[in-house]
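First, one chain by itself: the form predicted alone, in structure tokens.
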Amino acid sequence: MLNNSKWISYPEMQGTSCPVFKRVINKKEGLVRATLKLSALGCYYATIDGIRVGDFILAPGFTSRHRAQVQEYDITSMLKEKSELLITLSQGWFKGRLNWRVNAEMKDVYPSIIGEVMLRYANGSVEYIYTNGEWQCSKSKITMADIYDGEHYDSTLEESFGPVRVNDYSHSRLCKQQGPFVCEMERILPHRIFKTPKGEVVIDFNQNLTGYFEIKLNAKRGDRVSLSFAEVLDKDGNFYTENYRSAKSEFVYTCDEGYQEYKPKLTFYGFRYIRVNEFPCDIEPENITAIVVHSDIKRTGYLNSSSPLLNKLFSNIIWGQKGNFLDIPTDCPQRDERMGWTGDAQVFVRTASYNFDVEKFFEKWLTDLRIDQGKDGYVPFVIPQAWGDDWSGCGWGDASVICPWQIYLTYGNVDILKKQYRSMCSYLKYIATHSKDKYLWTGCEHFGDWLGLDAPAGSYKGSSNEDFLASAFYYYSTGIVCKAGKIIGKDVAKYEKLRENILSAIRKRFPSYNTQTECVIALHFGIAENKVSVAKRLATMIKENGTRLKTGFLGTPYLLHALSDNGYSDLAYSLLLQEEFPSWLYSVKQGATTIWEHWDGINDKGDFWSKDMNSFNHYAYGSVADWVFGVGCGIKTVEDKPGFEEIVIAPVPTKKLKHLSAKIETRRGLVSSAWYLEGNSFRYEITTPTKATIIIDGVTYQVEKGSYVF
């Protein structure tokens, strides 16, 4: 791919300054098609005669260091008789502050671009322009661009072009574009502009979002615009950025003379509020617009209820996914992290695949997981492996098994099982060779029930037994490997036997469960021998805690399922609708517009949980939506008829709500399930695009495609 082109870079690229590469394109008579193929080690922004090429923000995307996607653009209509192609490059995701591993392992590799222009004429002739030593480069007007720290732009600078550096880098990392583009998706006008008690001018967009902004202003040459970003205000109403940690997240723009417009090109921000540090005049709403940026994924799922608070939670879940599905499933979009945490991705993947069409999104991310997986089978806890040690933790490494399985169930994608199966098996082998005890996963480091509310003082980990949790996930993932292997024609006899042995070992070693999360996992994974007793114990612990949860990252996604599957649907609804801390609706009542990392990111006194680990756009706990889709409204996939080829619809209503509805645009068409409380009875309205099994009040109906009322 691009075999005749060379990787080129600025001769001495230093720090976060951004070079710009130039090539003149001379168009002849009879041009019928012109294309630009382009990739980079870094992030690029291309223009022809000042007009942006394509709409891929932060191209070529965040991938494993072992590959770089190539984009192809049709530039036929953009070319004049003589046009100037400019490509501005930043360190982007490739290097920069966020990519510690690449910085260490590839310290002698420069951020570079590679590409070609193809010109096809009516007479059949074809001309190519390759990246090579004939190009020129200069420092650009972008004097700093970094994913964490933001962007600086100086309109007054003059560019001075000279020779490029030609690098003898391999072409083997080049690959076709696999994931969806990252694009500008929405624009939001300021909700209000106000002064804080400290006298600072702050713009509130009334929505925590991921992206950047566009400024429009008249100014004098040398005037400056300086902006800072925040998710929340402190309890006194002042601008608050401590939770961004070391990420500067700033924007500085040096103006030229007259009217001008600008928006950042090579970074993004997570924010609701913008502080105006400097502006040539009193800023007005017409001077600035927020631009929402995320992967170009189609909305497919919708939830609605009679509860305004619950509807706001549903909205927050959608905004949390949009804010964190920016080429990879990031944990958060604002602080000095923004990594593809595997644990967050696996707990949310089912909800993600109902809310949006994420098939291509996860195919691309799972490809990087497969590539970055260690030779011994360990799965890095962030993908791409931008940093971190070479080990796997339970619930995080299991993303290698759980995520492809869910994409198969939602979309009927057998190929993803074929592509990921070796990775899935390799992960099981890693567990087997990194445990003190045969058929268990013991004696290793894990994140545990991360942020569980029963954590000991000074710890981020809940009190659940990590050896039990790890062994339980070992059992659960082995079961998925058995099912996946059968589907693609593999002999899984050894994994079926392994699964039996794991279950026997777990039941012998861990006969009782002492935390909410332990009970949840034992029930949901089918480990508990006496489900009735364990479910009763879980219900009792919840009720004794004031009908409140104590679960963290590993227990929360399955909590309501464990209850409703074992006769406690009413208690599950009580947890879902709980408004006091800790609960999903607590943050809603506190004014959240996305999902929080901590149940008490801001407590009822207005104080923050912590300074260093307190994101207000952290989507993992939004996984509760899959219970609303799958239990509350009852829309379920059938494992041997995936992709909604056949559907089970078994809604579980409650008199705590007057209405609940769900819609999912599947590969087969729209499936919807709604129920309404009418007096002391329920009315059900169901639409299925395929054959379905509908279960209402314990009565089963086998139906064809169509709409039904019960």
Given for the second form:
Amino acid sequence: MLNNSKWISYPEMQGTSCPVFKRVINKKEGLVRATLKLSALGCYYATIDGIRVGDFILAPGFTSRHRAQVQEYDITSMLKEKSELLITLSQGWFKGRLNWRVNAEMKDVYPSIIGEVMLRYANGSVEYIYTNGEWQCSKSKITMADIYDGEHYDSTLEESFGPVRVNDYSHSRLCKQQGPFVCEMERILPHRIFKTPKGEVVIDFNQNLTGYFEIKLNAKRGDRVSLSFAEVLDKDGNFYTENYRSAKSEFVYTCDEGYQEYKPKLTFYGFRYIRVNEFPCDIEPENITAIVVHSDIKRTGYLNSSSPLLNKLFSNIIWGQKGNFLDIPTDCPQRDERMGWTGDAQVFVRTASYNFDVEKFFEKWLTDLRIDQGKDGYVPFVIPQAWGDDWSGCGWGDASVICPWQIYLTYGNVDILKKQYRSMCSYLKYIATHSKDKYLWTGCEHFGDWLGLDAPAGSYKGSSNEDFLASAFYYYSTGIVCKAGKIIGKDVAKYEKLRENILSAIRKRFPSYNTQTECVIALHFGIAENKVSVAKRLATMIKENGTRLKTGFLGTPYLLHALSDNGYSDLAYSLLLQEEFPSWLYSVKQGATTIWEHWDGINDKGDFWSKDMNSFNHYAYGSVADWVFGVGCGIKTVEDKPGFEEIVIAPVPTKKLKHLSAKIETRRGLVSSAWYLEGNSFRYEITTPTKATIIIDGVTYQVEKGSYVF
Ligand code: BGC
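The form predicted together with beta-D-glucopyranose (BGC) is what I want next, because the block you gave corresponds to the form predicted alone; please supply it.
The next block holds the full complex; its first chain is the one shown before.
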């Protein structure tokens, strides 16, 4: 790919200041088509005669350091007789301070661009312009761009072009664009502009979001705009940024003379509030608009209920996904992480795949997982592996198995199983070769039931036994590998045997379960021998805790499932609808507009849980939506007829609500399931795009495509 082009960079390492590369394109008579192919080690922003090329924000995206996607743009209509192509480059995800791995392993690699312009004429001739030593470069007006720290732009600077540095980097890391583009998806006007008790001017967009903003203003040359970003106000109503940790997340703009508009080009922010540190005039709503940026994925899933609080939770889950599906599934979009944490992605993938069409999105991310996976099978805990040591933790590494399986179930994508199968198997091998005990996963480091509320003082990890959790995930993932292998025609006898051996080893070693999460996992993974008594124990623990949960990242996604699968649907609904801390609706009552990382991100006194680990846009606990889709409204995929080729619809209603409904726009058409409490009984309205098994009050109906009322 791009074999005749060279990687070119600024002659010296630029750090966070952004060089700009220039090439004049001369168009001749009879041009029929012109394309620009481009990639970078870093992030680029390209213009032709001042107009942006394409709509991919932060192109070429965030991938494994071992590959870079190439984008292709049709630029035919942009070209004049003589046009100027400018490409501004930041370190981006590749070399910015967030990428420990590249900074350690590829310290001497310069952020670079590579590309080619193709001009095809009516007479059949084709002309190419390659990136090479004929290009010129200069420092640009973007004096600082960094994923964590924001952007500085100085309109008063003059560019001064000189020779580029030509780098002899290999072309082998170049690959075709695989994921959806990251785009500007929505605009949000200021909800209010106000003064905090400290006297600071703050703009509230009334929605925690990820992206940037556009400013429009009249100014004098040299005037400054300076803005800061926050997700929440503190209990006194003041602007609060400590939870961004070292991410400076700032915007500084030096104005030109007269009317001007500007949007940041090479960064993004996670924010609901913007503090106006400097602005040439009193800021008015028309001076600023927020722009929501995320991967261009199509919304497919909708939930609705008779409870306004629950509906707000559903909205927060959607916003959590929008805010964190920015080329990769990130943990959070604001502090100095924004990483593709595998555990978070695994926890949320089912909900994610119902809410939006994320098939391509996960195909790309899982390709990076495969590429960055260690030779011994370890799955880095963030993908792309920008961070980290070379080990896997349970529930995090399992993303390599659980995510492809879910993409198969939701979209009927068998290919993803074929592509990921080796990676899945080698993850199992990693466990086997690192465990202290055969058929278990013991003696290793894990993140455990991360942020579980039964954590010992000073720890982030819930108190569930990690050897048990790890062995249970080993069992669960082995089960998926057996199913996936069979589907793609592999001999899985070895894994079936392994699965049996793991189960008996776990049952022998861990005969009882002492935390909510341990019970949940034992039930949901089919480990508990006496389900009735384990479910009862779980129910008792929850009730004794005031009908409240204590689970963290590993227990929470399966908590309601474990209850409703074992005769405790009523208790599952009580937890879903619990408004007191800790619960899903507690944050909603506290004014959340996205999902919080912590059940007690802000406690009932208005204090923050902590400074260092307190994101207000962390989608993991939003995984509860898959229970509402799959159990509350009862829409279930069928393992051997995936992609909703056949559907089971078995709603579980409650008199605690008057109404609950779910819709998913599947590849086969719309499936929807709604129920309404009418007097003392329920009316069900179900639409299926394909053959379905509908189960209402224990009665089974086999139906063809159509709409039904029960
Ligand atoms: C991230 C998480 C992640 C965790 C791993 C955190 O810092 O934000 O969401 O899964 O570390 O323990």
